[in-house]
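Just the one chain here, laid out as structure tokens, in the form predicted on its own.
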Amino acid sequence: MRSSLLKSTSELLRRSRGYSSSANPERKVAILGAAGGIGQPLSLLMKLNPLVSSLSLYDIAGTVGVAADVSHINTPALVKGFMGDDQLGEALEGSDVVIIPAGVPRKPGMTRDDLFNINAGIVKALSTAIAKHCPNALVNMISNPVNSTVPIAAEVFKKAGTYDEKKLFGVTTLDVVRAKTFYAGKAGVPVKDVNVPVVGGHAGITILPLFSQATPASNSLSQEDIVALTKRTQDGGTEVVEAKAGKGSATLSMAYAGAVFADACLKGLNGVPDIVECSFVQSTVTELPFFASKVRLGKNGVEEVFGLGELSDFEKKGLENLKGELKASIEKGIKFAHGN
């Protein structure tokens, strides 16, 4: 039973994008915040990923135990735990992909913006270390608010002279995961066949699922259904926070989404063709400097940023409505990076 679960989980992460395990280069993945609510399940999922040869787990405390636990899983990735500021450099050295779920979680009544002051400082410090110890790594930013933390990291990297816009990603995959799940349930189609682009940002109304472009298309959904699905996708994080009644946020689904996006990055690095995911990246798709849309991943990170395609009238309105809030969040991150 355990063997079959391991195989099926690994297969899920592969997502049928055909690779040969014997031909894969060695890849080191570092998780910063590995002992936290997202970090622990994310560490488990990355240990199961056959593309990972070395897994570096870092946090301010508790990492040694997490690393020992995860290291007992019978998959090839070698696991090491690192703790505290003095071990951060060693944790990062030689990393191909750095995933950052570090920070405090959301609590009832807390907006993503409320997280800013604490998480912004954490992200700034970690980004400074990345610039020094693994400047060529692909950086997957999970720490909220992503709409601000990605610009913070960009400014830190610019100051260090290491910024490459192709290698910095805001992980918005959870919005896509939710949109797929909610759409499949409402349309009555198999969720494994569903794809829904989600654009904009990664908070509230800045999250814009493009259900008009969902595949397989469904004629059974009314405009009211689309409006309700859009709102549920935007409020997915709040739904979980409230359901956990103050005892947590979306940690398990976020860990899964983070593992899916990291898997896509690794496949792109390894030269697997046609790896396309949505992500919050430096962009010229709109007038905003950062924007989430579909991107093609390759050996250098972002190989292509795709446009939005044809939008419904409802989506066009949503796009215009989100720009002001997203612009303010981006500017807040840039200001923090320069002012603190």
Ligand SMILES: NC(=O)c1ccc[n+]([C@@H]2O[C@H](COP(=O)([O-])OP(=O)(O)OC[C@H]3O[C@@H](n4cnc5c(N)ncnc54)[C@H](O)[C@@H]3O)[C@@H](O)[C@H]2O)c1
Given for the second form:
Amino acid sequence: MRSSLLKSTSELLRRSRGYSSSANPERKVAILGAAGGIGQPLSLLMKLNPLVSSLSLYDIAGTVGVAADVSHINTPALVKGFMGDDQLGEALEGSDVVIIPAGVPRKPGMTRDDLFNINAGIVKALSTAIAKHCPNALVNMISNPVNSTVPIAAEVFKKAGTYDEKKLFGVTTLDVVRAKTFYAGKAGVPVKDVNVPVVGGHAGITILPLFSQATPASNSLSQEDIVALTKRTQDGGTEVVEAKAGKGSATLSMAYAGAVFADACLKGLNGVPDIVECSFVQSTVTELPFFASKVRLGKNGVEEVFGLGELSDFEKKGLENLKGELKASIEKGIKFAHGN
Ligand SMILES: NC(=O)c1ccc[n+]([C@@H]2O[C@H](COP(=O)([O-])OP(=O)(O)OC[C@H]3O[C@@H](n4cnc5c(N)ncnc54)[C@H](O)[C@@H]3O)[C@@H](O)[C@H]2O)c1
Ligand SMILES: O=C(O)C[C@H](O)C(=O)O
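Can you swap the form predicted on its own for the form predicted in complex with the named molecule?
Now the complete complex, all chains and molecules, led by this one.
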């Protein structure tokens, strides 16, 4: 009696969090770049996600071992590894969500844009395969420079006639994760209660955390604190790149952030209401064609792109300052997609 009560209570809890075991449809998630620094821990986290029934791990090398390893974990998702161009189609076939952490990471002294020459080609080729093999999947773009790789994917999908602006996302969740952590530390509030929208893009000054909208609100932070928190959030990636001293960029925190965002996409697809995350999407919030802001996720991907709300004078200035760089990065991606 007591154990059946406990069972039904835990099922109720799972349902209220969007993890109902009986009601969820089968969902296939593919990770492209699954053997990399982000790809491996992200594969682990997606294997632990109860909404995933099939997990497809693709890379140009190393996926046999990663898939064998992850597949031994006693959770429901069936894991398969795929390697090389010949197996990319099968890896993608039937995917509901495709997560892309494929490509090279930064070393100290580099900007994300310095990765463009290598990663643009990788993203273009993978997007071409997605258009062919799973044109209806939600695409979570992690590969940098996100401000350019998302427009590249959009152009590839347009050319293939499969573009749906509701289904393409630049993953900016790590900026939100960082803003929450740094804000909680400075304001002295429990990190689990904190929310901070981060808008704009995903590189340097294009990352604009809106601490004026942070909750719980804090009266203890000075303007200097806000300026310092903003700068630390904008430089969060560089902080990790420098600390790793040539051994790459954020992988573990990114895998966490990628798993949070993919989970939100799956919940949206499954009809869980009120799933809201920040993401770099096609947008009319500003004059720029792509922009990160809060979006509501639903059965078709993006259900609603939220506006920016009220901004402080400091944030208004930050918004104007980021537009030039973000516009140039978007245009660079579009030009590349057409030119090559
Ligand atoms: N959006 C973000 O917030 C964010 C955060 C951290 C890192 N990143 C970016 O994610 C990317 C990956 O970072 P990492 O640290 O995992 O790098 P990594 O070098 O450790 O791993 C990249 C993986 O991609 C694979 N790969 C290369 N070409 C491929 C292709 N054509 N198809 C499939 N896989 C391919 C490599 O074999 C490798 O396993 C980088 O571009 C990095 O800048 C983005
Ligand atoms: O900083 C990087 O190059 C990786 C990533 O974009 C990050 O924000 O950590």
